[in-house]
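Here you get one chain, nothing else, as structure tokens; it is the form predicted on its own.
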Amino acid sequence: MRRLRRNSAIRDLAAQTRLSAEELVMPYFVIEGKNKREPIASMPGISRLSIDNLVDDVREIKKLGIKAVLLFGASRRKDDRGTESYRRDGVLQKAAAAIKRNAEDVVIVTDVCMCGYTSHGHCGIVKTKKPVTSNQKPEKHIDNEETVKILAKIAISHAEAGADFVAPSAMMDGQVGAMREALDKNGFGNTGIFAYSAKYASHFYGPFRDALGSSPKFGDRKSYQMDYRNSDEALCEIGADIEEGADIVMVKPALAYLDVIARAKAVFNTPLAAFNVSGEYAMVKAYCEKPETRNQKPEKNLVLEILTSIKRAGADLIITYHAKDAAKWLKNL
């Protein structure tokens, strides 16, 4: 067998996973303001960027062969309904605007939630349920059906402003088919779905955390997001997205649960994504700017070895903080 891993070129010639940047999707923080540019202490080499850095970055990335961007909006005006993320000139209605306008051909995709907006952290509306003895303490719980209601309004407005996918990722019950009908009654029936279907309440999502300022201020989410020991659950969570209007589904994070891809690429025919989150993206970072390996260069090879494992699981498309870099990368192989 080792005939075929002789040189360089045998092994090209026979290797059956081939990365591609089109197959990347490009994730941005925005931010009000004009030629702005925050570095985020927890990811080197990610900023939150205002709107004109942003369409420049994004016109950089096009020429490098990237056809999609994910956007989030880094609002600074949060509440407890986070009111801010379905308002038509926000930053991210806005940014994806500017994107339609000045990058044609890019693939716009919107996150859909509010854990960025909301002033306690969380993806949905919080309600407090009352005790009913005088020793139970007061119970927090997010309200599934006010969220979906919430999110729908939100996903109207990013189709509004252009978004050629809305991206759910708040893991409530019914929000795909909920964002799919109001879509359809408005008038937006070509955008799509781009759904967070398999999200699971991970360990890797801090570095994301502040760049959006989104931390829980009380609890956890593993009350809506997926226990990380399950598999199964995860096979019904996407099959449910599916059957409810999802055009893309997702998997998140992505190297820990590249067994789950595989299980997902398997079973479904419709076309699937995985995020290679923060934290992945940061544990990367960390290890080559270690002082023993910082010589070495090794982030090139790490990080297309990684990405080309993702794509090997099953992923047809993979978001990464990674992809500008390895879109440059390849171009050069």
Ligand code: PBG
Contents of the next structure:
Amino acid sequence: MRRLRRNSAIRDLAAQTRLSAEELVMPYFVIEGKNKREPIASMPGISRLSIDNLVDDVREIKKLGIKAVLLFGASRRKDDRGTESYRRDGVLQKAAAAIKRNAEDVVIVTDVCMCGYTSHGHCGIVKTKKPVTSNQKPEKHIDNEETVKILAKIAISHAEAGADFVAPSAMMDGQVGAMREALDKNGFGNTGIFAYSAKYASHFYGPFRDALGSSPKFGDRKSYQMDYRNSDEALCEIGADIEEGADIVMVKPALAYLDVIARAKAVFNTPLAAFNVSGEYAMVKAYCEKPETRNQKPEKNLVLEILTSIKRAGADLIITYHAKDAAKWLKNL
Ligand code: PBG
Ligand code: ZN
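Rather than the form predicted on its own that you just supplied, could I have the structure of the form predicted in complex with this ligand?
Expanding to the full complex; the earlier chain stays at the top.
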């Protein structure tokens, strides 16, 4: 076996998995204002950007060979129905339009969810069920049908702004079908759906929620996001999304879910994305910044190993906060 490992030229020749900037998607957090760059404490190297700075950064990553961005809007005006989420002049809508104007052929993917816009931090409309008997407590739940209607409305506002793909991440049943129907009815037949299909109720989303201030104020997301003990269910979710019209499907997070990625790749032919999420990014950064390991300069090799492994498992696309750095390293910059 060692003949194929003898030197780097032979290893490169025999390598089965190759990573390139084209398959990486760079996520961005967008804020209102001018020339703003707010570092996110739990995600060293990542900042919330105002639209002008966002456009500059997108132009830069485009030169590095990255084809697509995933946008998240950071809203300051939150209410219990997340009404800011579908405003025409919302920060995410304005950001998509600005990228369309200034960095034309970059593929724009927009996150469609309510948790960044609701005062309670949940991904949908909260309802309280009145107790039937006096010893029952009022029970709160997330209303699937009402939420799906709003998600469809958000999707249209993103498509109008210029999104190439809308990315439903609320994990409501039927969200992809409802969005596909609404987009088609409103003349957006060319706008694609990049579905967060198998999205787990994960503890790796902490830094992201810190970035958007989107942690649920009560309870958790386990009644809509998937249970990490399951993987058959991931195939059901992905299959349903494809049936409902998803163009690209996703497994999220990535590193602790490589088995799910591999199973999905073996069953479906729809392009498969993996989301290398905020907590996975933060773990790498913490390792690289530790005084005991810092002088080994591990980040480049560590990140390329991680991203290549996600690809080896079966992902066609990888959404990662490392995208810009990785694209530079892949170009030997
Ligand atoms: C919103 C959403 C989340 C992420 C992407 N879209 C967080 C959540 O469900 O709380 C996580 C991304 C990351 O951690 O990088 N529903
Ligand atoms: Zn959400």
